[in-house]
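A single chain, nothing else alongside it, follows as structure tokens in the form predicted on its own.
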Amino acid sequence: MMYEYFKNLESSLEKKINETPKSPNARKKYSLEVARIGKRLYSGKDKIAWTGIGVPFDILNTMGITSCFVEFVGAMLASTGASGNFIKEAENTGYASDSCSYHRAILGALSQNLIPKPDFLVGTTLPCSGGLAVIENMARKFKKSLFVLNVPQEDSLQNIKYLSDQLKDLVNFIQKETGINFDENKLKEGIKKTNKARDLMIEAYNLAKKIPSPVDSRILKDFGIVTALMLGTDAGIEVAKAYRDEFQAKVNSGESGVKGEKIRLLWIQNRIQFRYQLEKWMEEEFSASIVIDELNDITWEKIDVDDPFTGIAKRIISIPFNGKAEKRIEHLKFLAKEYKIQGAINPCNWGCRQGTGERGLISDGLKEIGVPVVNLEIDCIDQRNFAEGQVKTRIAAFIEMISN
């Protein structure tokens, strides 16, 4: 089912891109690469790995492994309207209904044998223990080996060395599990591509800061977290370049992403993954645009191609979700100032202990710089309890407040 879905999606997007080959087609090219990753995961031909968030996908890509963090599957199932059945399946097998729905969705799909068998798995201790538990469940189900990256929270020379050594152990683990030999030169070439994509993404983000912004509320949805899957590849460069080019063209012509942009918003953590009209409605009713997502940022320096493991370790530790809430809040403040936003929307995804547990701290932190936050209670994956009317009422009142 999923292989056919991704195959058809790939074919459809290729056709649309070919119809306007001179256009940057940023979102279409992004979606095309996502479809290709999904197709490879379900093809039964590629070496594949299921992982946690924060895994060094450039290492895996340069070793010929197609890999993906498990939360991606939950989001994909929601986008197709199929997550509800899988979440219900997980609940019927004993998983609590108040646990993370990203994880319940994949556990439900796992119990129905709809997740392809990996060659190995890689878990991480960030951003949450729930994701690591899912990876452990999958390793047991498939009887495959699991490698866990223990990510230190503090940025120190000792911790960077500690994580760098683990990354070298990960390479040895992959060699043992797949029989693929590690090629240092391939990794160096991959790191060059990672650095190139990084530079292009920074250019795109800087263009998004312009007033008016060239972005609408949908074009950068999930962009930062998903393009991590393309690090170390030509596809990652092409997608980042398409975004840079599309935004540059709009800035040059004075075209804004949202006509008559009046309200600039920050979206905190995850977007809603199932189909809904909230963003379009905000644009049409209030000329309000989500110009920045919390997960869309580059927080790491260029990686030294002659010392890639150290650079990758620094990158992983730099993720704002790694460590104290204080680190994350300072990053949110930075984004709010850089993008000159007037308000922030926090969906407070049900079941996310990290997200909901920090909501008060986030509201207080952004209040210190004059940025109000509306905290919603939304399950970003499970549509069954989504009350769109109530959510619109809350957001309308919020936008009216920040408009005055």
Given for the second form:
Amino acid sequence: MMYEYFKNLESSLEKKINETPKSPNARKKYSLEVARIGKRLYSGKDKIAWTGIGVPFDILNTMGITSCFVEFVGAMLASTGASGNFIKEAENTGYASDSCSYHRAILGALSQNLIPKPDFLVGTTLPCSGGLAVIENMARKFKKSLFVLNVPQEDSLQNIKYLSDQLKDLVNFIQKETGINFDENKLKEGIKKTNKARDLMIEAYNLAKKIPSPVDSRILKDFGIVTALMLGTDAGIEVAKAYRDEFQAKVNSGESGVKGEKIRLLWIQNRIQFRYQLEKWMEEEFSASIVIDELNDITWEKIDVDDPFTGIAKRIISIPFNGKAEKRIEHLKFLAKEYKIQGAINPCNWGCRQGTGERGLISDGLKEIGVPVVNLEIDCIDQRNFAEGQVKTRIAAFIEMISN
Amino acid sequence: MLTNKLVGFTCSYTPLPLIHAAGYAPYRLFPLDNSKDSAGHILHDNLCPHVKKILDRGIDNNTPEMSGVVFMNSCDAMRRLFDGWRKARPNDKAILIDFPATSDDSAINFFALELSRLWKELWEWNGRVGDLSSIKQSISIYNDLYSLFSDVTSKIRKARLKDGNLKIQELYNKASTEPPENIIPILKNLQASINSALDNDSNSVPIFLFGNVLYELDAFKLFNDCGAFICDDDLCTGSRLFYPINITEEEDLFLSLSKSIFSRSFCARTFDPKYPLKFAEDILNKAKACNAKGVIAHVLKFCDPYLIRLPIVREILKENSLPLLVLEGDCTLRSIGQQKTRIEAFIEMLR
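And the form predicted in complex with its partner chain, for comparison with the form predicted on its own?
Complete assembly follows, chain above in first position.
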């Protein structure tokens, strides 16, 4: 069923892209690659791995492993309108309704045997304790080997060495589990592609900073976190280039992403994953645009191809969710200034100890630089609890406040 | 080293002998229920009530004078507590120590480096330079404390002494907030007088109790009143507090301490990737070893490491015909009191 879904999605996107081959088709190319990853995960032919968010996908990609963080499944189920049933299933089997709905959705799908069996699993302590617990559950259910990356909180020589040594152990683990030999040259080639995609993404993000911004509120939804799955591949470069080209063309022609852009907003952490046109409504009602998402940024230096494990370790540690809240808040302040935003929206996904857990600290931190935050109470995955009227009222009042 | 200078801690993975060796008495910040409920403006309501109640204490200045606080990066909630504490009490000295989630060799070596970092920081708080020999002395004291607790607990539980678990918990609480030198003589006295100190209770039902934070004496009294006898426990505020620490002349002290901490019983957040959810089997084995007729899990609301692993624990116990009662707590006696009928019904069912 899932394989067919992704296969159909792939062919329909290919068809659409071929209709306008000269257009960058950024979002379509991004969606096409997501569909291809989904298809490979469900093909039954590829070597696959279920992982946590902080995993170095370029290492796995260059070793021929299709891999994906488990939260992606929760988001995918929500986007197809199916998450509610799986969340209910998880709760019926004893998983507390207070935990993250991304995780409950995948645990529900797991108990209904809708998650393909992986060749192995890789958990990470980043970003949350809940995600790692889900991966441990999955390893037990599938009776497959599990590797855990312990991500230290700070960027020190001691910590970078600890993590880069673990990355080397990860490579040995993958070799043992799959029989695939690690090829140093392939990783070097992969890292060159990672660096290329990084440069293109930086260009795209810099273009998004322009006033008016060439981005609308939807084009970069989930972009940073999902594009990580494509690192080390040509597809990653292709997608990043399409975004850069699309934004460049718009900037050149003076076209803004949102017509008559008046309000520039920062979205904190994850977007709403089920189908709901909140962004479109904000654009139409208030000419308000989400010009930057917290997760759409490059926080790491170019990786040295001759010392890839050190560079990848630095990249993982640099993720703003890692470690102390003050690091994350400094990053949000940086984005707020760079993108000249007027306000920030924190959806506060119920059950998330990061987005919701830190919300008071984030609000106070952004307030220090004069950026107000509206904290919503949205379950980004479970549509059953969505109070549309309440959310709209709060956002309307917030935008009115910052407009004045 | 008997001292009145306190260093706060909040998690049972905290290396207490190091704090002691640096010239402080480790002081556990229990989630007391007598501070204003004010942490909500810093940390959201969906965070662990343990950390929020500790933060309430911090905001309310409901703490003794402390030279600093050691936080362990053991779970999301503990990390958030560190963040919240820094916000509420920016002038306090505080350190966040990484604690790997797995117990392999590289994790043990890394944690040894973290312990060394903590050691330096503790002495900075003191304004002096530390002497490694003091660590050996403190480890020896904590090993005594462990042996005494182990012996006293085992005797009390073997003899099924009425109110014995109340006494044990009272001493665990005292040992969490006072220097070990104060507790050792009390344990020695109790050890000598154990048979006459308490009445035997042979009618109660043996229960294995596990979970995270449960330190209120009234909670243990409630278990007694409901007809349960705790024949063994695995709690952050109970048996997991003290463990044997093996040191040798050849090995680095921080490495020895790291190995010992990774050899003790874990809470749900620490595991061996080679045996996913072995945690569930460990609970089964501990319950069987103490001849429990049933198992009670006391888990705090919003504690992801436990809540996401509990369904598997339930499954394993069910396969082995051991009933499980899950109590969700919020660090108030009100919440445990509300569970009375459930506990009574559970015990009645096991008779």
